[in-house]
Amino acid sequence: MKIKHTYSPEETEFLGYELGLLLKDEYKVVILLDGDLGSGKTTFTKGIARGIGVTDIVNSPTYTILKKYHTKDYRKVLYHLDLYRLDHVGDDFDLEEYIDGQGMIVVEWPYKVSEFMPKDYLLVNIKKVSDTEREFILTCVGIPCKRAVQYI
């Protein structure tokens, strides 16, 4: 477990960027983001995307549930899921395909469908300390993220 603090949206994005750089060569990584509304989950995800080489504009998939981004060279894919509006997983949305697939998977509000969460993941708890300060508690469960948590 590692605890980090940021003091602006730019620092929050940069922390995500550092994590993305550390994880960009992993075959598959699932990052679960847990935090209240406005805590910085999407800002952190923007940084992760930049760190792995995504050049597209990254924004919240709150209404679409899922957005897919490729790196410029198409060697890496980022799936960004926001499950806030999801009440349950139905037959029309195969969440387990993304969770069990390859690439970088970032899930906001993961406890909405906890039955589909993988056994290996990086849990990032984000606490809003003040209007600008955020506390990040990074907990690695499994192998792929151990090095990243150690060095971030």
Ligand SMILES: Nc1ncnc2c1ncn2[C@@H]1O[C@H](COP(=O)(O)OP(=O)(O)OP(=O)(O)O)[C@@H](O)[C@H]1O
Second form
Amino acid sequence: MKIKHTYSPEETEFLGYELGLLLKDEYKVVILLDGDLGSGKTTFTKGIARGIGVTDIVNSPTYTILKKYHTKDYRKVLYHLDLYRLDHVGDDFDLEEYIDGQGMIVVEWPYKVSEFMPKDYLLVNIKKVSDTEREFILTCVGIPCKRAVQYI
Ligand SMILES: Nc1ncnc2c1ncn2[C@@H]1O[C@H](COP(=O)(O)OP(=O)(O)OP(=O)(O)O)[C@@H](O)[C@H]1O
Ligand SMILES: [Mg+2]
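Following the display of the form predicted alone, present the structure of the form predicted in complex with the named molecule.
Below is the whole assembly, all chains and molecules, this chain first.
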């Protein structure tokens, strides 16, 4: 487990960027972002995307549930999910229907879908400490993120 603090959106994006850099060579990583509205999940995701080499602009997928991005060299895929509006989908939601074998998968509001819990994942709890301060608690469950959490 690792605890980090940021004091501006730019710092949050940079923290995500560092995490992206540390994880960019992993075959598959699932990152679960848990935090209140406006805590910084999407801001953090923008940084992760940049860290793994996505050059397109990453925006909140709230109205589409899922957005898919490629790195500039097309070697890596980023899936950005926002499950906030999935209340009524119930247990039918199956991540595997949306996502194939590999890539970086970032999920906002992962607990909206009770069924959804991969075996290996990096859990990031984000807390609003003040208007501008955020606390990040990073917990790695499984193998692929151990090194990243150690070095970030
Ligand atoms: N240290 C900080 N880190 C991140 N965002 C911050 C910080 N301080 C202030 N903010 C503000 O908090 C908001 C974070 O918005 P963001 O869309 O990233 O949150 P979110 O968790 O994705 O929200 P939602 O649940 O609606 O998807 C922005 O308005 C940003 O300017
Ligand atoms: Mg968001």
